[in-house]
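Taking the form predicted on its own, here's one chain by itself in C-alpha cells.
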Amino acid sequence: MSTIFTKIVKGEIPCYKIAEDDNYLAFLDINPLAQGHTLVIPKKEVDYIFDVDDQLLGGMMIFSKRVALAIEKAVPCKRVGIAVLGLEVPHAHIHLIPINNLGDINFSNPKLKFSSQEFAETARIISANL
C-alpha cells in the first residue's frame, strides 16, 4: 500500500511543491513547526532512511542542501535545521526547518496553522530562490 508521500509523488494528493527532479521531491509540511518547514523525500518509497541506497541518500542530502539554501533566502531565520525522525510516515524523509534557536526544532511544540494562500505564497517565494 502506498504511503501518503507516494500518493503526493503520483499527484493523487496535492502538495505545496518547492522543488522536484527525477529522484526527489521537496514540499511544505502541512503541520509545520515554522513558516517554510519543508519535507524532502526520495520518490522511491523506502521506509527507513538508512535503508535508502548510498547513491540515492547522498543525492538526497545534496538536493536538501539546495532547498535549505533557498529557504534561508526566503524565510527570516538564523539557520535551517535538519531532522530525520522516521516514525510519522513510513517513507524516508528529511525535515528542513527554519530556526532561530534550539527550541524551534522541538517536535513537541504546537504546530502552526497557515491558510492555503499563505502556504502557496511561501512555496512560491522559496521556489523563486532556488
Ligand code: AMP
The other form holds:
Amino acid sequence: MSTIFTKIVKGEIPCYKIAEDDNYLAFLDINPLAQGHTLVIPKKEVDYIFDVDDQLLGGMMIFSKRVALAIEKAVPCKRVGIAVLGLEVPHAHIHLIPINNLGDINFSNPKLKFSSQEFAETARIISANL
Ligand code: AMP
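Take the protein just shown as the form predicted on its own and give its structure as the form predicted in complex with adenosine monophosphate.
Every chain and every other molecule in the complex is listed next, the one we just looked at coming first.
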C-alpha cells in the first residue's frame, strides 16, 4: 500500500506545496513545531532515509537547501534546523524547521495549530522566496 506521502505526490491527498521537481516535493508539515515547518521527500517511495540511493539522497539535500533558504527569508528565525526521524511515516523525509533556540526543535513540544488559510499563506510566502 502507498504511503500517505506517495498519495500526496500522486495528488490523491492535498498538501500545502512549497516546491517540486521531477524527483522531490516539499510541503508544509500539518502538525508543525513552528510556522514554516516543511517536509522534503523524494517522490520515489523509500522508507528509511539511509536506504535512499546516494545520488537521490545527495540531490535531496541540495533541494532541501534551496527550500531552507526560502523559509529563512519568509519566516523570521535564526536558522532553519534540519531533522530526520521517520518514526511515523515510512517514506523518507527531511524536516526543515525555523528555529531561534534549542527548544524549538523538540518534537515533544505541542504542535501548533493554523487555519487552512494560514497554512496556504505560509506556503505562498515561502514559495515566493524560492
Ligand atoms: P516522522 O515520520 O516521525 O518524521 O513524522 C512524520 C511527520 O509527517 C509528522 O511531523 C507529521 O505531522 C507529518 N505528516 C503526516 N501526515 C501528513 C500530511 N498528510 N501532510 C503533511 N504532513 C504530514
